[in-house]
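Single chain ahead, by itself, as structure tokens, in the form predicted in complex with the partner chain.
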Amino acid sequence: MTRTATTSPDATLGAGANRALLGAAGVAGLIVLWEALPRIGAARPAYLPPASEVAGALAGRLGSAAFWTAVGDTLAAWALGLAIAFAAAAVLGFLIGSAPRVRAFTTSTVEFLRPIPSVALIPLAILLYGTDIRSTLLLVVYAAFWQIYIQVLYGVADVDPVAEQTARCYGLGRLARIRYVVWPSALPYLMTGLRLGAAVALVLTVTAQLVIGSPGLGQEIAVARSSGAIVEVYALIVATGALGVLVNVGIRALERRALRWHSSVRGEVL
């Protein structure tokens, strides 16, 4: 265990090829089972269909434009929410995390309010706007605001009272420690909550689709499940499933790019 923490770039490299392919066996073996359980009878095709059927499936709705305009649909509403939220919670966060006596009054109100599922707002959704993209941004931005909030509060609040100290002692003016102090400090702790927040952004879209009925991925299953096509649910699954493994790359890739020069991204420093 400890050899492992002092092995050269060469090793590392080829320990981390060694492991996508072990990976790439999991994949295919996951794969496997699922196209052999149901054609030795282990499980019913009407239940589990066999993967290269769902795999067709999909492929004939890769083809058609109205599964493009659902994919559109969901990303619009998941970005749109999710935009929204980040910025109403990172200037909410700086200014209320940046001063304490503020912090002090709001947070009962904010230990209050964020437990409540935001799926309690769903009636209230179709009430005020119905199918439209507002009653998904409704759950989604409520979901997704508080993980980010919570997460530029903690990093407001970490910032090293030396490096604070320091900044002042040289003269920096209070926007220039925002700018040089505070925002480096705080950045690593918004990134998770970007991260985070991105993914229950995604969930709630989903979610919204599915039981309001606003267009998207989410309405594309519902329908395909009221018209009994197994097949297509599975399918739409996969597809939905691709899309949470892309979001999260992608949000991934932003945050080793947004701190590069973080110690937790370059690595060497540790």
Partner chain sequence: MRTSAAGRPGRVLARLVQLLLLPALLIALWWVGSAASGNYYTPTPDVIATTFGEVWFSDRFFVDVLPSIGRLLLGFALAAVLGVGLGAVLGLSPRARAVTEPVLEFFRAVPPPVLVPLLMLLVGVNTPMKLAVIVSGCVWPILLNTIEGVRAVDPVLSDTCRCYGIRGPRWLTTLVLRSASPQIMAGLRQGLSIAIILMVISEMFASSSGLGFTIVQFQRSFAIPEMWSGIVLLGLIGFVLSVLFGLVERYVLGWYHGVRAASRGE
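Having seen the form predicted in complex with the partner chain, could you give me the form predicted alone?
Just this one chain is shown here; partners and other molecules are left out.
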């Protein structure tokens, strides 16, 4: 027998507030520990400056136009690479996943290409495009594509066969079955892939800028490191982490909106 339990809105808000408080306490504890370690001599300030000095350097960066230009370059490369990967992975995932023979034909190729780390493609990207933004896009698209594509394949394979057969009996064509049967089943997987791909895309964007030297926060970190400005390096790393948090919050908000009909978002447990 299937039993349905519904979480009240007050309980959901209370759980969310508790998680936020615990998260804030964790961040505060990390900052206190970071400030204390160089102060008490447990770490050399030359390599681990106190959190207060890093915060001051970051505040100075926030007033710099060059900093926001670097943030814009990073976000532009990340968004463009993720958009290309999302479009390619969604289209190919639905087409190949809906054709079992084509999926079987391509499985070995996918399993060969997917484990190749994107950083291994850095020499190829430099050879093809130099320090141009296309080098960064090559790495970002490659890394994010597999995260989304594999999730779409899982989503298409998870379609209820009874629903599929019922749609066929009612005479729905291939496109109509994808629209009304496959798409609702695969959408949660697609959004999970987008969330995973967004995080990986940001990591690869900063890595490419750091190693290749294309404009962005990664390049700023490389310049600060080569100049021996350790405090600036830490400040830029903190800024990169904050950017990652904002990206994750934004993608989760998009996921909740796209899946507002889904039980996992509505707070219902079946």
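Residue numbers count along the first chain shown, from 1. If you superpose the two forms and keep the largest set of C-alpha atoms that fall within 1.5 Å, you have the rigid core. What you see is a predicted model, and the numbers here were worked out from it, not measured in a lab.
With a cut-off of 2 Å and the rigid core superposed, residue 225 has a Cα displacement that falls short of the cut-off between these two forms. Positional change of residue 41 between these two forms reaches 2 Å or more at the C-alpha, relative to the superposed core.
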